Amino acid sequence: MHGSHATGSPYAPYTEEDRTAMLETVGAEAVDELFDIPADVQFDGRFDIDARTERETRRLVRSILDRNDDVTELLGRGHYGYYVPSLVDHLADRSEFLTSYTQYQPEISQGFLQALFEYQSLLVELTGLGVANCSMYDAATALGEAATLADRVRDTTGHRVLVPELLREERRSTLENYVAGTDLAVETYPVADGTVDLAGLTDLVDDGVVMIYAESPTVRGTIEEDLAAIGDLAADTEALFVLGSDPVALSLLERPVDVGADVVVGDASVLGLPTSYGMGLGLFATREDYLRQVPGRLVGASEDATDRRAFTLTLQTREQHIRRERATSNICTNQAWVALRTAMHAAVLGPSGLVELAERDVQRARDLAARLDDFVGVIASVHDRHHLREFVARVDRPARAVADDLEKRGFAVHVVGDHEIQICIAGVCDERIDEFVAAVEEVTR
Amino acid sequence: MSGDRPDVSDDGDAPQSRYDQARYVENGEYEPLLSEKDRTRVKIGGDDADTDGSPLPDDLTRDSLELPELSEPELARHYTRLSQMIYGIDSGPYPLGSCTMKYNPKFTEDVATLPAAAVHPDRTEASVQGTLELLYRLQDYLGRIGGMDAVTLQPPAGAAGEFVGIRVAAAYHEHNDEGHRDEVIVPESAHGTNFASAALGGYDVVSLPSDDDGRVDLEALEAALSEDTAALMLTNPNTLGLFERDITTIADMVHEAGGLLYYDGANLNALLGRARPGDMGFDVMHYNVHKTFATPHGGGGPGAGPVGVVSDLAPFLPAPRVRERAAESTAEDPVYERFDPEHTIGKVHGFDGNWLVLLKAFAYIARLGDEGLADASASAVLNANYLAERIEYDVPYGPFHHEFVASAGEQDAADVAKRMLDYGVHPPTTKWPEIVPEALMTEPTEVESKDTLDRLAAAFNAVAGEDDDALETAPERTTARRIDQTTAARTPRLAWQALEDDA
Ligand SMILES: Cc1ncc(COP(=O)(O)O)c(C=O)c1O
């Protein structure tokens, strides 16, 4: 009978006339001769794991899940949780695009390439760059290609990679990773009050230098504000010039392209996933000099046998099931339904929306650093610089002692050094954040 | 009214499915791009900007941003139509080989999306307890599941789980003064990514012939031993589907010359509860769970690649782990904490991988149990099985479990994929692995049931029977014809800006 599953899996839909019926076709008594595994390696043991109907597994789940606390999250730090609208949900989850796989066959699956299609269109606009790729898994593993690709592309003899001191260790960690198999050396470069020292930064710049990264809004939120020269910087030493970004600030920033930025990464699923412990979509797009050396994967116009214009993967050339142990990358399976995600949310906003939203994050910002600021005992922000979404306040109080009173009162925000904490304002509507402010205001006093 | 039937006549009474999708033509082209439907440019500030005003001076804003503003109605329609042009699991049978192309069980839908699974990152311990708890729970589900001691979550796809295990195995040696291992072996038949992720760690590929039955070749794994060697890269079945009978003198072999046993869990499906890749001798394995534990495919992701590894190789794991606090921790009440193994090779994901791929896998887990997941490969062994005596294509390697690999003789096994998708079912990966001449590499899973089975072969049957021609010209029923892959790649257009370069 299908449904219960005492004997097997509720998802294989088995009479045991079929079973029989289908071991005489193959010529077997019994399942098990099917199998040829020798003996010695054979497991006779369990598990014990206990089958469940669907709805004790959702009960189950949900009772583990419940016992996170229910908090407002002013966090940010490369994550983020707007609001995404229920457009996005209903429609990602059409089980055409959600039960289907890479599109090895195009002709069947024209829907999904062309989303991809105008998810990378999105990013060409925002980014100025004429080549995005529809998806790396995150915007640490995007840094991390972005530095293969620079060492690929770069015939310059050194090996020198750098990076603002203040790049969040997780993703300086899995840029190690990726240069782990190449020559190059990752450095970090100093800042000053919360954005690229300028003259630091020169100060290391020489010959050896193949890949300058930067983010702009940074770690902090703060708002760099000569990107210029710091792309004239990386050209002057013919270094690649990464900068790391995402689509709601690029929606309001300077264009990459016109501050000299030769590759762009960063979490483009600030728009499309609601808040999602970390789990992320990987945004690459660089210049056209380097379409050959992109990794992952990228679809292209192309016509069909009637001449009428369709969609395909492409210049496949590059990628690992081709091109094996010379492939620009290793990744096969990406992000794609969450680049689907991202596409229908900007979709969602026009770009009227997306402004709007990127404005919003700074004035938002600002008017919550200011109210912070009124209080004793509060510095904010603590970097004289503009800022999108997020910014860090001084306290006097031990940094740790405030976050874990604020929690208490039903708020998460960031601790950043001894007397520093970090506040976002992205996704969380006025009314929390104005009981935010109140309970603020008693813990720091 | 009967009159007005459609002519359906041209398949007659042909036991294969005919399969006609959605196709919309407006002005002589298919759905028109988001682009073509609408482009607004919003300008930023300045005198005339769009908006009330920026917040910020003009020379750090952009001049301004031009995409398409168009209504939530409109754009319901479009996405709508979009998804009509795609062929997913649910529309019908989709044996990709090595993909495992299963059912993605709704209901795990409905688990990712609990509010209180919407957690930050950067939550303190103490108040994300129950995504710990999950974690935990998980890491010690797929330990059972692959006998493995310790298993990472990190990694977010099977290739960059492969990646942990290179960088785990590379930093292993170092740490015993064993820094010189330059050289991983893969065989020849393995997926693009085994070769792809060693050389992204630095080693050089050897790359391993196999046997005339299909499987390892001992005398050339001698040779290609050496003091220089790393690992061996497995997937057991391997790619044909056959499971490497010498598994153990391998896993000796390979210990023998100081190197380590990786395990490519790709075809773990065929082994769910019947053999596990630690009893065999594997000191390193990904999972990948978008595969054996059936969160969909998304269109090309998000997966999962969690690593488990044997205890020696347990300190190199990415950081943080999740383990229970002992000292707080009662039954009724157990504490989670996230640490850092003591020789982490760091991590290789900005934060802890595809969470949301993760609460569904264990909810997938959660549901079957032990006797659905024995029944899983039961059943997908038995599926391949079947379906391969229905089919007309040879079958030249066995005895094979989930997969087989048959071949279309004289025919381009691409142009026999094409036509596959007239009758209304996905085709066999194709012309991989290399081994088999026009290889149709076909992985049913186990949730197809004997009537699907029976229309499934009588696609690949009709193809069989069919000449070039048809072949040729195929498809013809999908959204778009055939496309042309050459202007493609050589006239690379990809993206709506670039094809107004040239109109
Ligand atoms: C045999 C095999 N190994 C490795 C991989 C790589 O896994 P992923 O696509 O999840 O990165 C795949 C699948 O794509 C595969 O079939």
The other form holds:
Amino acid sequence: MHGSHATGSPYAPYTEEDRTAMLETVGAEAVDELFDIPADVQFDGRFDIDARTERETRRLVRSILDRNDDVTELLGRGHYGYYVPSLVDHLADRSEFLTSYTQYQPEISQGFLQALFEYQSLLVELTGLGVANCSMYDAATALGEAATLADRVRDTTGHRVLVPELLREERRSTLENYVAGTDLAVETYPVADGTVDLAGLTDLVDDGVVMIYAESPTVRGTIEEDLAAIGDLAADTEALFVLGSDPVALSLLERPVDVGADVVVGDASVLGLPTSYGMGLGLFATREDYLRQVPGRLVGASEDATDRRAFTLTLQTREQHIRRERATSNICTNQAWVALRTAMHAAVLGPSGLVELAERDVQRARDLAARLDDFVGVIASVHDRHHLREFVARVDRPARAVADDLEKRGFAVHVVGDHEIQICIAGVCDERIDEFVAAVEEVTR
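In place of the form predicted in complex with the partner chain, output the structure of the form predicted alone.
The next block holds one chain only.
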């Protein structure tokens, strides 16, 4: 580094001459010209916030929060409100975890590193794949990273990435952003009755496909029954088969490795976090063949100078903070604290408890659909498939009107079509389910 630090940070050590030269190079007269910030949101040096005492501030915040509707959410579609044991909060809120920075110094981070290693081990066991990283931002970024990994390891001149037409828009958008700087092109394949239209997918697959992505459960709660066939289809054309799922589903469904999956992505925060409306925990697991192509951080087990088992961040030469433009990914952080919570929640449940949770999700969704299907003007579910947690129901009345009337009675559901609503039972107690059934009967008469 060079230049004076007298008027700025040592991390931005440019002199006035440096800045002038850079501005001339890009054709600007002032730094402000590089930012297009609307005038109504520009900071003018004043916050215009009245000074308040702590008691006044608490009263104001409470009055704002009280304006929220007190409704029971049966929303789902990637956001699930499972009960998180209080033990998770008590342990995860310890200062050693809550204020921890990246575990670059293993000699002072053994506890956190071991917890992250256990998180990775959990995903390896659930997926059957050889390696899992210690988290991505969320499911959408994990999907984007899977596409760029496929492009690196797939020996082909093709660049087509196939995703289901039911893929959530925000995940599709993130994927498009990831591939924008590459030759990859995202295309959709059809679905039939809530799952993959295998014949339609087969017609689209050729040697130009680098990746096929499928989800189980899907965004509509259906369980994909043709995963092995999709895996075979990908293997026949040497495309990577990427499967989207989550730890609860994986505890009950076929192991991804057994259906030919090369990469598993998804949101692991179904465990450890309440419904967070955006914040998540991207899981990423893959075959050991692709170990050095894995994005994000990896925790490894080794031995210290006294032959004791020790944990450390490993294979860091893959990462952005070391290899810069030659890194496997530009991701330079992760969701370690959320991964910690997920590992804690899974440990509290144990293997049998995790399976029991998933089985209960299947049974309760089936039972609720059967109860609603008895009502005139309701068909539940619309898909003749197995479901986990959630399902789509058809209503004779306009779906928006049904959802609005349910909200007035204290229940929130998704509108997914002119006459379709989606209902999720995850985290909703049996008593509220009974009250929801009564509310549906009222609003669909």
